[in-house]
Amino acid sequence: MKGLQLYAKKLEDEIKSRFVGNDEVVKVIVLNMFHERATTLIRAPRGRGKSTLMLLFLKGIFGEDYVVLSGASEIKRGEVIARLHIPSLEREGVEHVIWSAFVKAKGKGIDEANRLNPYTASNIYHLLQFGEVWAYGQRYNLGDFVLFANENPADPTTFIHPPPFYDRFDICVNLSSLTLSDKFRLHKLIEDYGSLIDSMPQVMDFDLLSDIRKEVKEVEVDVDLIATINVLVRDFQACIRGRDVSRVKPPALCEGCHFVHGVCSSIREGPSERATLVLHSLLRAKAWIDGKATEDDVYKLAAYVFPHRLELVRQDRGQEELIKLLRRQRELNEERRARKQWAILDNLYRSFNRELYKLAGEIAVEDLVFAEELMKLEGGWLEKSFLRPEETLRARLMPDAASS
């Protein structure tokens, strides 16, 4: 293992030596640190260690040089964004803006983000979206940073933040409760360390983290893995009936749909394109630190990239339902390879072949994303009179749309 990788591994080890259980969560958060403006959301009921985990990471990277806001307190605008320097305004009539410590800090934390009032949340949303803040007509560019937030959505004092707010977080991790053996281990650690947070050493500084990010950015991910990411995200977005623009959502939208048993019928709102970008970044980091990234990693990491970006029909089953859908998608991808369907589609992209088109049509009735691509090709073939409208896949799957 090379020099910078050793720092990354030490950060992971130091945190795992103080934070009991949830080892995979720690690993994923470490991977997420290695791209610019990294943001992590930690979710769990009270008493699971959300704040502890956030502070362990901030101390491990920034020492004491970080700023944490608490959603439980009445945060003023000056604490979040900026305030005016009143003496300058009174003496000279000049609006001199003093930017907050939170804005200027490279290491940022938000404790109990679910308790942020809507006004404060909107300011942080803009910060996450554009990497900048505005106050009194002036703009401040934050540059690169690391931001953690934690929340307990079941807290009765929770504000309901809009989905775009959560979409700006790269990953969302859920902390599990401790097993019996984990509880004994935690008690022993508290006896040994006294304060888990105070005992956490600074493993690296922000300059070193920036060097790591530069190296990770140069890592090339295998083209097949990029294809797997793109297909997976599209599988979770696709809806032949236009879910994105329909007022009716699954399962009502799926009544009578040809793909009623597909994964699409289990999703009310699909993930945004940010899911694709974040998965790519995580795979680069995985390849950098471990020497390789695999298809298995795509599905494992998707479990942390998707949950806060989509709405499932079975929200009551939460993470369990998402894991089940990811497992189904992996099985579907194996079937796709066995059928060599992407090779078939590639040949059809190059030129129309009726026999291949017939075979592709049989595959498409079982695969929505494949059907989408085939129907896009049909438009050009109809213009060239290679096909008649009644012969198309669209006519078979969407007779009402085809006739209109």
Second form
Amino acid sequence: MKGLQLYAKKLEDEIKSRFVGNDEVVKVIVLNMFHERATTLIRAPRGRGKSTLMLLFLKGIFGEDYVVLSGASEIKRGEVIARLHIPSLEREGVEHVIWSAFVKAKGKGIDEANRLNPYTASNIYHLLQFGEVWAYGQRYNLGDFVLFANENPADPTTFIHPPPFYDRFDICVNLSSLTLSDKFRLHKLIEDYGSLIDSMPQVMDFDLLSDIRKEVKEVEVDVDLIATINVLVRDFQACIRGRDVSRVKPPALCEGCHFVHGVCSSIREGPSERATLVLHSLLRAKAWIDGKATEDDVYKLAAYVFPHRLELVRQDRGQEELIKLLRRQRELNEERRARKQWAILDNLYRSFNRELYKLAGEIAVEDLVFAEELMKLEGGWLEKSFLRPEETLRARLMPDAASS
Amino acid sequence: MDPFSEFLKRETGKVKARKIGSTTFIIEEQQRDRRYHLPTDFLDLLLLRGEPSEHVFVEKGVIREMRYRLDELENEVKRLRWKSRILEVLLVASLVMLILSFLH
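Output the structure of the form predicted together with the partner chain; the preceding block shows the form predicted alone.
Once more the chain from above appears, this time first in line as the rest of the complex follows.
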């Protein structure tokens, strides 16, 4: 392991030695630190260590130089964004804006984000979206930062934030409760360290983290892995009936649809393109720190990238349902390879071949993502009169759309 | 080359194919069984000789697809039957000609 990787490993080890029972979560958060404007959402019921984990990371990277806001609903704008310097206003009539410590700090934390009132949440949303804040007609550019937020969605004082707010968080981790042996371990740790947070050393500083981020940015991810990410996200997004713009959502939307048994019928709202970008960043970090990233990592990491970006039909089943869908997608991908469908598509991209097209059509009726690509090609073939409109896949799968 | 084309090209590179005449054959590797079973097993059952689960539900679209395939097959059968009739006639005619040529 090389120089900067050692710091990353040390950060992970120091946190794991203080935070019991969620080793994989710690590893994923460490990976998420290594791209610009990293944002992490920690979700758990009360008393699972959400704030502790957030503070351990902030302390490990920033020492004491970080700011944590408490998401109480009565939090003031001056504490979150900025306030006016009253003496300047009174004496000289000049609006001198004093930016809040939260805005200026490189290490930011929001405790109980679910309690933020909608007004404060929209200020933070703008901060996450554009990397800047506005107050009294003035703008402050934040540059790079690290932001942690935690929330207990079951908290009765919760505000329901809109999906785009959550989409701005790169990953969402759920903390599990401690097993019996973990409870003994925690007891011992508290005895040894006293305060877990106070005992956490500063492992790196922000300049060092920026150097790591620069190195990670240079890492190239294999095209096969990029394809796995893109296919996975597209599988979760695609809907032949235009779910995104339809007022009716699955399962009602899927009635009579050819792809009713596909993964699309299990998803009410699909992920945004940010899911692709975040997965790519995480894989880069994984390759940088471990020397390699595999297809297995894509599916493992997706379990942290999707939960706050998706609305599943069986949302009541929680994380288990997402894991089930990811497992199913993995098997579907294996079937795609077995069918050699991408090789068939490649050949069709190069030139039209009726026999191959027939075979591709048979595959497409089982695979919506493949069908979409094939239908794109059909447009060109229709213009060149290689195909008649009634022969197309579009006419078979979407007879109404094709006739219109 | 754009990344999507690069990906497709790479996938093509992984496929072992053999060309005999004008037909290309894909050389398949041993495949493991599917672990995930769904009512859409119907197509696997029909096309891949897969084992069905206890109950097989068939979705409307699959039936439409099957009808389409059956129509195609029936058309193919008609075409082949027509060809075979012609060949039969030709064969009988050539046999008659052969017998006549022997008699002469």
